[in-house]
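One chain comes next, on its own, written as C-alpha cells: the form predicted on its own.
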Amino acid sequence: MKKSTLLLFLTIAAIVLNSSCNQKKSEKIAFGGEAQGTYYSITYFDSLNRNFQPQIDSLLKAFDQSLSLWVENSIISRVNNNDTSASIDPLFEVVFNTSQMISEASGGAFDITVGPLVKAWGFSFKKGVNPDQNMIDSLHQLVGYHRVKLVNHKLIKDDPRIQVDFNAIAQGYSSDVIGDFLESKGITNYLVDVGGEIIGKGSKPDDKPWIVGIEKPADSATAERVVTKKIKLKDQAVATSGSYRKYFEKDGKRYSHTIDPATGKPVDHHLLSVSVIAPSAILADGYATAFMVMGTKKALEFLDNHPELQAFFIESDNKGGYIESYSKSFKTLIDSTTVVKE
C-alpha cells in the first residue's frame, strides 16, 4: 500500500472512529398526567434528552377546545349548539372526515350522530334518564351520518337538532397528534397512550419492539385490571372497546354504553371487547367502536377484507367464561416472553 493511501485510510478511520464516539446515546424520557378525563403516559427515545412534557400539555389542551363535549365554548359544543359563528378547525376537520370514512365502510355501525341516545341513556356528561320506547324513537330520527356535511369549514345539519359526539374516536386521533409532534421533533422511536388508545412507533434501543397489554373482561366497573394479552407493536396503533366498565343494570340485567345507531338501543350480544391494531390510533379507536356494534362474526367477515385492520375479540360464554376469536394475522403479534410495563 502506497504512503499516501495509507494516510488516507487511517485518516477516514480516525473520523469515523471519533464521530462515533461523540454520537449521544438516545435517553429515556418518560412522562405522564392527566387529559380528557383520563390519563396519558409517553415514552421515547432522544438522543437531545428533551422533555416534551409542557409542549404535549398544551397540544391536549388545544385538542379539547376543539372536540371535546366537556368544555362549554369548544368547537364542537358551538356546533351543537347551532352557533353559526363557529368554524371548523383542522383537528375537528380530520376526526369528522375519518368518522364519515368508518361510517361508511362499516355500514353505518359507526355514526357520529348518536349522541343524543348516548345522553338519554346515561353514558355522557350528563345524567340519562333511562329512555322508552316512544323516547327512543324521538331521538332515533336524529341520527344518520348522511345527514351532516362539511361545507366551507362550516358543519351543514339536515335538521338543526342533531347532534354530533366524537367521543368513540377523538381520543385515539389525540394520540396520533402527539406523535406527529413528537416525529416534527426528529424523534422516531415513541410508544403514546391516551386513555388506552396506544401507538407505538419504531423500537427501543435494543431494537425490541414495543409491549403493551390487552385488557381481560372484568366482572364489574371497579374490578382490578389484568392482563389476558400482550402485544408486539411496532409503526401501529392498538385500541379497546369494551361494555364490561361502563354500564347500568336494571331488573338483573346489564346494559352495554356501546349503543347500536341501528336500533338506539344498548348492543345485546356477547362480545365483551374488541381490540384493534391500525395504522393510526384515530382508525383503531373508530373500528374498535364499530365492532362492538357489529359483533364478532360480521366484524371477522369485514377484517377478511380490510388486511390493514386485525382485532382480537372476547365474547362470554355465559357460563362465566370467555371465547376469544382472532382475525386471520393477530397471533403474529402476540408476544409470551416480555413484561407489559415499559
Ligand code: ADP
The other form holds:
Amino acid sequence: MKKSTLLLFLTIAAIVLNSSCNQKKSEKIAFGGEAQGTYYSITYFDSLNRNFQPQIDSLLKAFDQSLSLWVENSIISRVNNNDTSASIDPLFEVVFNTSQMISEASGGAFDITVGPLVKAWGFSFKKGVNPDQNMIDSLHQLVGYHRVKLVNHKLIKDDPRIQVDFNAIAQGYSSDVIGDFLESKGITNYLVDVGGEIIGKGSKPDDKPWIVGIEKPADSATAERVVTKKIKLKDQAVATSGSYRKYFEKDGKRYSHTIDPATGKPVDHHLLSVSVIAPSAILADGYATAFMVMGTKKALEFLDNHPELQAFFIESDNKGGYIESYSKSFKTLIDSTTVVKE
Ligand code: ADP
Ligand code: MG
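Follow the form predicted on its own with the form predicted in complex with the ligand, if you could.
Expanding to the full complex; the earlier chain stays at the top.
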C-alpha cells in the first residue's frame, strides 16, 4: 500500500471510529394502554429518549373520531345516519379507498357495506335468535361495495339504508398512523401493536429483527393467548383474523363475526385463523379478513399472484387438532431461534 493511500485509509478509519463514539446510545422506550376497545403496545429506540405516549393517545382519539362505529358523532357514525353535513377527512379517505381496492382484488370477499348484516347477526345472537331468511334477504340487498362512492369529501350511497363498517381494517391502519407519527419524529426503529395488528420498522440496536408471536387458536373468547409461531418482522406488518376469539354462539354452534358478502351469512368453514404479512398494517388487516371469507384454497391461489403478501392459515381438522398451511415464502419469515411452547 502506498504511503498516501495508507494515510487516507487511517484518516477514514479514525473518522468512522470517532463518529460512532460520538453517537448517543439509543434508549428503548416502551409503553402501552387501551384504545379502540383493545390494548396497544409500542416499543421504539430513540437517542433523544423521548416519550410520545400523550401525543399517541391523542392521535388514537382523533382516529376514533373519524372511524369508530362506537363513537356516536364520529364521521363514520354520521355517514351511517345520513348526516349530509359529514365531511370525509383524510383518515376516512385512506381507509375507504384501501377497502375498495381490497374488495375489487378479492372479488368482493371484503366489503365494508356488510354493516347492516353485521349489526343484525350480532344483535340477533345477543337476543338468542337467528335472523330469519327474509331478514337476511332484505339486508343482503343493501350489500355491495360498488354502491358507495367518495365525491368531493362526501360519501354518496345508492340507498340511504346502506351502512359502512371499517372494523375489519381500521385497527390495522391505526398501527400505520402511529408508525408514520414516530417517523415524523425521526424514529426509524419501532414496533407498534394495536390489538394484534402489528407493524415493525427497522430493527433493534443490535441489528436483530423484531420478533412477533402468532397466536394459537383459543378454545374460548377469554382463553389465555398462546403463541404458536414466532416470525421476524423487518419493515413489514402482520395482522390476524380469527373466528376463535370473536364469535356468536347459539345452541353450542359458533358463528364467525366475519360475514360472507355473497351469502349474507357468517362464514362457515374450518378456517380458524389467518395471519397476513404485508408492507403495511392496513393491507395485512384488510386481507386477513378477505382471506377469512375466501377460505384457505382460494386465498392460496390468490397469494400465488401477490408476492407482496404472505399468509399462514390454521384450520380445524374436526378431531380437535389443527391443519396449518402457508403461502410460498412464509417459511422464510419464521424465527426458529426462539423456542415456542406448544
Ligand atoms: P378480527 O381481527 O378481530 O378477527 P377482523 O379484522 O376480521 O377482526 O374484522 C371483523 C369485523 O369486520 C367484523 O366484526 C365486522 O364488523 C367486519 N366485517 C365482517 N365481515 C366483513 C367482510 N366480509 N368485509 C369487511 N368487513 C367485514
Ligand atoms: Mg381484518
